[in-house]
Every structure is written in structure tokens, then in C-alpha cells.
Ligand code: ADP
Amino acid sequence: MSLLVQKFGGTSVGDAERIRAVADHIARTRKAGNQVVAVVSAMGKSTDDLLRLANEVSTTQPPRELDMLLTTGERISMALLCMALADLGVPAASFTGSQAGIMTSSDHTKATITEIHPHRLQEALDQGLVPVVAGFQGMSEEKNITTLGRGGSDVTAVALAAALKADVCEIYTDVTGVFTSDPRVVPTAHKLQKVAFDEMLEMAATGGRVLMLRSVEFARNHHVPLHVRSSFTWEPGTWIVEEEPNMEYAVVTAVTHDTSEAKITVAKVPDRPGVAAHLFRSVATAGINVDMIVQNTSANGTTDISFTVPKVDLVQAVGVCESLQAEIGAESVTFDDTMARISLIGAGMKTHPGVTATMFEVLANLGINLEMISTSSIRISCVVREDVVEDAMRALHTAFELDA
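Output the structure for the chain only; the required form is predicted on its own.
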């Protein structure tokens, strides 16, 4: 008998009909001889509706109370799914994150899982029940309800799969798997049958929206196989697995893009030890994540430092930099929020030279200028103008023979 953790996203439980379809799928999985733990997100746009209500009644929105509000969406889903399962003769019991034993840090709205005590879930499984767990939430050491941030239900599912030693964690969404590129932008993109964890980490970090980065990291660290599938077709999807020995990888597996970042440039900074450290420590203290960094060659004792941050943090990041401008001796602080990042990902890059040259040639032939460049052993990323990123994606997808 296999143990499966099945996570269903907001579109998968978007209305009563979808919830009944999910219940039917769980019932069929059980009938095939498997144990199931279900993890659910809030229905459809429920979380957005709750945020809208919060905005209508408050400009303060204490984080503790915001977490208490937002967790109600998943609780509605879990109770309704248990009711739908009851109609099919499948005994089920709902559990909030805290009831499921998910302990987190105290960082409201962006907590991290610190430990899991899944005793109640295991007891429910031993009694022949289907535990249905509210995703996206847990409880801090201070006994406060917390949320795990964007995509937190994926993290909940993977963490429970690791704690319960499940055979697989299935992530059900509105797409049939992981594609070689965004099919809405690149019509020739096709579904991948299998992706290595390292490749999936790079894809998630550079704009691939199927899986949350933290959930992939958790799965890799705890050796949890992931299966990304569609809850609308139920067809086999994409497996995210450990690298297999002697496995031959495609040179490029996927082309991704991200339009959610902006570039900040701190110009003519004195080129001396400690300046960059002080700048980025201050940005980090503000809770802002920095991605790509480029420092120009020193000229006349000064240099320019450019870096990217999420657009949602742009105003705060610029404020931090401006507050340090006089202290570090910078001439100016500027920003550009019309940028986009395009990336090539592929484990085969490790052993195939010329990928970078081909990428630059393709972009040059389109007349696309490169604003910033960043690489790893299996990734090449370039920052370009946002209005040309889609043309660049289609051209690179074709150039590296990824078209279906």
C-alpha cells in the first residue's frame, strides 16, 4: 500500500463542482489501494477577496490578525472537501495546520516551517480516514496562527510528505505539468516528462510559476519525489526527481522569464572595502531579497553597483539606498522597473560549451541589448527590456531545438 500526499490548488477547488471532482479522484485513489493525505488551498480567489476586505476596513492590518483572517480560506476548503468525500462513502477528517502539527517561525505572513509533529494525521490514517489538511498555515512557538507566504500550500504538502515518509507528493494544478517554456508565450512549448531537482530549482527561481521555490528546496533536501499534474484532466504530468547516475541531459531543458523584478543602480560609489557589504547588509536587514548583482570596473576611484529586487519591494529598497547615499558617498540612486529576466536552464550545460555564445548571438540578431548577465553551472540569465522578452523567449526556444 502506497501513501500519497495530494495537494490541490485554488483552481482545483474553485467551486462546488471542482470540489466534488477532487473528492471523486481521492476516492478512486483510495479504491486503487492507496492511503491519501489531501492538502488544500483556498477556493479560487478567496484569498484575494479576504485581502480586499482587509483593505476596506483597515490601513494598519496587524500581521497577526491578517494571518488569522487569511487562514480561513483554506479551512473552508478542507471542510467542504470532507463533506464531499462523505457523500462518496469515504471517511475523512479535516485538520488545520496547527492540528496537523505544523510548527513555524514567528514571522507572520511569511513564516517558515521549523518542525512537524504529524501524530494526529498518522492516527487518522491508521483508522482508515483521509486526513484533509489546510495548506499555507501553521502555528508558532508562541501558539499564534501563521501563514507561509505565497505558494505556501505547496510547502505544506511537501513537508507533510517528508514527515509521513510518503511515497510521492502529487501537486495538482490547472496545468498538465512543467513545460519547456510558458505555453501562453511560446505556443511550441511542450510538457517535460521528468525534471531533475536542480533544474526545477533554477526554473522556479527564474520565473517558472508551476512550483514554489521553497517547496522544491524542501523536496530535494528530504528526498520527496514530486509529481506535477492537472486536476482538470488527471493525466500523468511531470516528475521532479533526483538526478540519475549517467543520465544524459538535454543541453537546454527550459526557457523561463520573469517580469516581477526591478533594477536599482547606486552610481559612483567609492571603490573601497566594506561599502558593498554595508549597502547589502542594510537591504537584507529591511527583509528585501536581492537577486542579480553587477559591479562595474572601477574608474577614478568609484564604481556603479546595480542589482535587482522584487518590484513589490522596490520603493522600500530605493528608500534604503537613498538613506545610505551620503554615508557611503554615492553620487545617485536610480531605478528601472521596465526590465525582464530571461533564462536558459539545463543540466547538460555542464558538459556542452557554446550555450552562452549561442544565446547572445540569438539576442543580438533580434537587436536586443543585455542589461545584466548572471550564470550558474546549469543556468544563464540576462536582464533585457520587458517589451522584447517574449520575442526573445520564442527565438531561444527555437534556437535550442525545444519546439514540440
The other form holds:
Amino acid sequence: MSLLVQKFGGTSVGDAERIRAVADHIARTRKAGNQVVAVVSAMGKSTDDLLRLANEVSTTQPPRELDMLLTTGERISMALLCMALADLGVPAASFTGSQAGIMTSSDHTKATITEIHPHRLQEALDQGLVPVVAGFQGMSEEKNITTLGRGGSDVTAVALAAALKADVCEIYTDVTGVFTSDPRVVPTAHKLQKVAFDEMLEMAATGGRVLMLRSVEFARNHHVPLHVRSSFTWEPGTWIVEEEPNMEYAVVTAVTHDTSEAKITVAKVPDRPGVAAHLFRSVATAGINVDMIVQNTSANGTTDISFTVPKVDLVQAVGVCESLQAEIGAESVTFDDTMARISLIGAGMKTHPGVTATMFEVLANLGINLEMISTSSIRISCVVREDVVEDAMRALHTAFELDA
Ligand code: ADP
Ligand code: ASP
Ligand code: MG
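Having seen the form predicted on its own, could you now give me the structure of the form predicted together with this ligand?
Following is the full complex, with the preceding chain placed first.
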């Protein structure tokens, strides 16, 4: 008998019919002799709707209350799914994140899982029930309800799979697997049979939102077999696998894009040791993640520092920089929230020179200016104008022979 954790994303439980289809799939999985723990997201776009409501009501939105609000979306899904299962004669019980024993840090809206005590889920399994867990949420040490960041139900699923020693964690979504690019932007993208963890981490980190980044990190660290597949066709999808010594890698496996970041430029900063350290320590202390950083060569003893931060943290990050401006002697703090990042990912890059040159040529032929560039051993990212990013993706997808 295998134990499967099955996670169903927002579209997969988007309406009553979809919830009944999911219940039917769980019933079949059980009939085939497996145990199932289900993890559900909020229905359709209901998390966005709740955020909109919060925006209409409040400009301050205390993070504790925002989390309390957002976690209701998943609670609706879990209760409805249990009802649909009951109609099929499948005994089930719903659990909030805290009831499922998911303990988190106290960082409201972006909490991280610190511990899992899944004994109530284990008891339910032992009694022959299907535990249905609300994704995306947990409880802090202070017993406050927290959320794990957008897309966080993926983390819930993987973390529970690790804690319960499940045989596989299945992520059911609205595409048939992990594609060479976002199929909604690049119609010629094709499904990958398997993706190595290293590549999936880079994809998730650069906007390939089919899996949330932290879920991929968690799965790799805890050796959780991960299978991304469709809740519409139920066909086999993409397996995320450990790297094998002789794995054949394509030069470029995927093209991703990310429009969730903004760029801040602190201009004419004195070019001496400690200034950048002071600036970035202050940004980090505010709990803001910095991604790409570019520092120009210095002229007349000053330099410009540009870096990217999540758009949701932009106002706060600009505030931190402005508060330091006089102290560090910078001339100005400006920002740009109309940029996008486009990335090529491929483990084969390590052994194939010329990928960067081809990427730059393709973008140059489209007349696209590169504003920032960063690389890892298996990734190249460029910051470009947001309005040209989708054309750029399609052109790169074709140039690197990824079209189906
Ligand atoms: P869920 O609600 O099921 O968690 P998400 O919207 O978070 O679903 O993730 C699925 C979406 O991810 C797809 O609809 C697709 O548009 C997008 N996506 C982005 N990049 C990729 C990719 N490389 N492969 C597959 N889907 C991708
Ligand atoms: N409902 C949450 C979101 O929309 C969590 C998730 O779906 O994974 O981000
Ligand atoms: Mg998701």
C-alpha cells in the first residue's frame, strides 16, 4: 500500500464540478489500494478576491489580520472536498494548517515552516479516513495563524509528504506538467518528462510558477519524489528527479519570465568599503529579499548601485534606501516597476559555450535593450522592458530549438 499526498491547486478546485471531479479521483486512488492525504488551495482566484477586499477596506492591513483573512479561502475548499468525498462514501476529515501540526515562523504573509507534528493526520489515516488539509497556512510559536506566501500550498504538500514519509507528492494543476516555457505565453512550449532538481529550482526562482520555489527546495532536501500533473486530463506529468551522473541535458531546458520584481537605483554612492554592506544590511533587516545587484565601475569616487526586490516590497525598500541616503552620501534613490526578467535555464550550459552570445544576439535582433544581466552555472537572466518580454520569450524558445 502506497501513501500519496495529492495537492490540488486553485483551478483544480475552482467550482463545484471540479471539486466533485477531485473527490472522484481521490476515491479511485483509494480503490486502487493507496492511502491519500489531500492538500487544497483556495477555489479559483479567491485569494486574489480576498486581497482585493482587504485593499478596499484598509490601507494598513495588519499582517496578522491579513493572514487570518487569506487562510479562509483554503478552509472553504477543504470542507467542500470532504463533503464531496462523503457523497462518494469515502470517509474524510478536514484539517486547518495548525490542526495538521504545521508550525511556522512568525513572519506573517511569508512564514516558513519550522516543524511539523502530523500525528492527527496519522491517526486519521490509521482510522481509514482521507485527511484533507488546508494548504498555504500554519501556526506560529505565538499561536497566530500564518500564511506561507503566494503559491504556498505546494510547500504544505511537500512538507507533509516528507513528514509522513509519503511515497510520492503529486501536484495537480491546470497544465499537464512542467513545460519548456509558460504554455500560456509560448504556445509552442512542450511538456518535459523529467526535470532535474537543480533546473527546477532555477525555473521556480525565475518565475516558472508551476511550482513554488520553497516546495522544490524542501523536496530536494528531504528526497520527496515530486510529480506535477493535470487534474483535467489526469495523464502522467513531469517528475522532478535527482541528478543522475550520466543524465543527458539539453543546452537549454526552459525559458522563464518574471514580472514580479522592480528595480531600485541608488545613484552616486561613495565608492568605499562598507557602504554597500550598510545599505544591504538595512534592506535585509526590513525582511526584504534582494535579487539581482549591479554596481557600475566608479567614476570620480562614486558609483551607482541597482538591485531588484519583489514589487510587493518596493515601497518599503525605497523607504529604507531614502532613510540612508544622507548618511551614506548618495545623490538620489529612484525606482522602476515596469521591468521584467527573462531567463534561460539548462544544465547543459555548463559544457556548451556560446549560449550567452546567442541569447544577446536574439534580443539584439528584436531591438531589445539589456538593463541588467546575471548568471549562475546553469542560468542566464536579463532584465528587459516588461512590454517586450513575451516576444523575447517566444524568440528565444525558437532560437534554442525548444519549439514542439
Ligand atoms: P495552481 O493554482 O494549480 O497552483 P499555478 O497557477 O500556481 O497553479 O501554476 C500553474 C501555471 O503555471 C500554469 O497555468 C502556467 O500558466 C504557469 N507556468 C509558468 N511556467 C510554466 C512552465 N514552465 N510549465 C508549466 N506551467 C507554467
Ligand atoms: N491560495 C494561495 C495563493 O493563491 C496559495 C496557493 O494556491 O498555493 O497563493
Ligand atoms: Mg501554484
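Positions refer to the first chain, counted from 1. What we label the rigid core is the largest C-alpha set whose atoms superpose within 1.5 Å from one form to the other. In this text, all values refer to a predicted model and were calculated from it rather than measured experimentally.
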>> Rigid core aligned, does the Cα position of S377 differ by 2 Å or more between these two forms?
In response: no
> Taking the rigid core as reference, does the Cα of R52 move 2 Å or more between these two forms?
Replying inline: yes
>> After superposing the rigid core, is the C-alpha displacement of A27 2 Å or more between these two forms?
In response: no
> E65: how big is its Cα shift between these two forms, in Å, with the core superposed?
Replying inline: 2.8
